[in-house]
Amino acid sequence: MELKKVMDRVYWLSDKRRTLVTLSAYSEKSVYGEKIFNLGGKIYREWVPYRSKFSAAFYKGLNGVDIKDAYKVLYLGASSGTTVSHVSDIVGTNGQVFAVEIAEEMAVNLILLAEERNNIFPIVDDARKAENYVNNVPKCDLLYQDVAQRDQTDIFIKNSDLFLKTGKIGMFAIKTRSIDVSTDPREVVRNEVRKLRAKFDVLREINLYPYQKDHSLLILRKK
């Protein structure tokens, strides 16, 4: 097996096929049924693209993302913590992941994950109401959003205004069908990008098909 570094603690593992993995920051335990690899005494976790839009973006050519060891990350739409667990690996034990999830039933697993990974800080709240957690989240080095709401762009902008450092990266997973089911997804993305240009440099747009249908990931830099 051969490892090729993508960025801090993220690698392509090549054997019979190419598999994206993160170097585990905590244990040998699988979080959501992903494969575990022990290579040279280090534990690597498969980052499944059908379970994570962030991972899918790498399979579609994403590279050079500014996320590193010891970074502070605000993650909106954390769900049960699948992708959060890999972000937790990337920022390491010196980093912090502030994970916001509105659905209490999903947040149960997120809270349990945080008990095993002390760099995850779960926040059970509505990302629309960022003022509710403004005193609990510092200025962050990365904002990642995966929220299925019609006003998802407004949510992203509001949280960026409050928490994302100037010049840092925002990653916005646009769920086009949540915004408008009657319009071509490509047009929906174009419309949302126009709203974002006032405050962000749009670095890249990645269509996540076939891993995630009707989803694109925007890579943005805060002006």
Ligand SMILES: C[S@@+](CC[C@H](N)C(=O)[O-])C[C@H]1O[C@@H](n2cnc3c(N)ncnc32)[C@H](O)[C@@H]1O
Contents of the next structure:
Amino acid sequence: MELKKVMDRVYWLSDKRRTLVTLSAYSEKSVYGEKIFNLGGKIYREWVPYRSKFSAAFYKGLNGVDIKDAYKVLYLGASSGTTVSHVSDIVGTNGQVFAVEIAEEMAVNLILLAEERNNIFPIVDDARKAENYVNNVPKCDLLYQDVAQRDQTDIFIKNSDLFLKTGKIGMFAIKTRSIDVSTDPREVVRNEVRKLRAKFDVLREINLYPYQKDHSLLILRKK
Ligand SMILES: C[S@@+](CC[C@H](N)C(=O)[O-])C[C@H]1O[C@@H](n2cnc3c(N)ncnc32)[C@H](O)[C@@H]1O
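For comparison with the form predicted on its own, would you give the structure of this protein in the form predicted in complex with the ligand?
Whole complex next, starting from this chain.
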């Protein structure tokens, strides 16, 4: 098996096929049923593209983003922590992942995960009401959002205004069908991008098909 570095703590593992993995910053335990590889005494966790839009973006050609050791990340729509666990690997034990999730039943697993990974800080709240957590979240180096709501662009802009450092990256998973089921998904993305251009440079738009249906991931830089 051969490891090829994509970015800090993220690798392509080549065997019969290519598998994206993160170097685990914590235990050797599987978080959501992903495969674990022990290579030369280091633990790598498969980052499954069907379970994580961030991973799907790498399978669709993303070759790195500005996220690394000791970064502070605000993550909106954390769910039970699948993707959060890989972001936690990337920023490492000196980093911090502030993980916002509105649904208490999802947050149960997120809170358990945070007990094992002390760089994850769960916040059970509505990302629309960012003022509720303004005192608990510092200025961040990366904003990642995956909430699948009609007003997802407004949520993203509000949180970026409050928490994202100027010049830093925002990653925004747009669920094209959450906004308008009757409009062509490409048109939906174009309309949202138009709203974002005032505050962000749009670096890339990655359609996540076939790993994730009706989703694009926007990579933005805060002006
Ligand atoms: C598609 S799932 C996220 C999956 C997760 N990002 C991952 O890759 O592991 C969307 C999540 O956003 C949460 N959500 C929806 N609206 C929200 C809001 N206004 N504030 C915070 N979380 C929200 C949902 O409860 C759900 O758990």
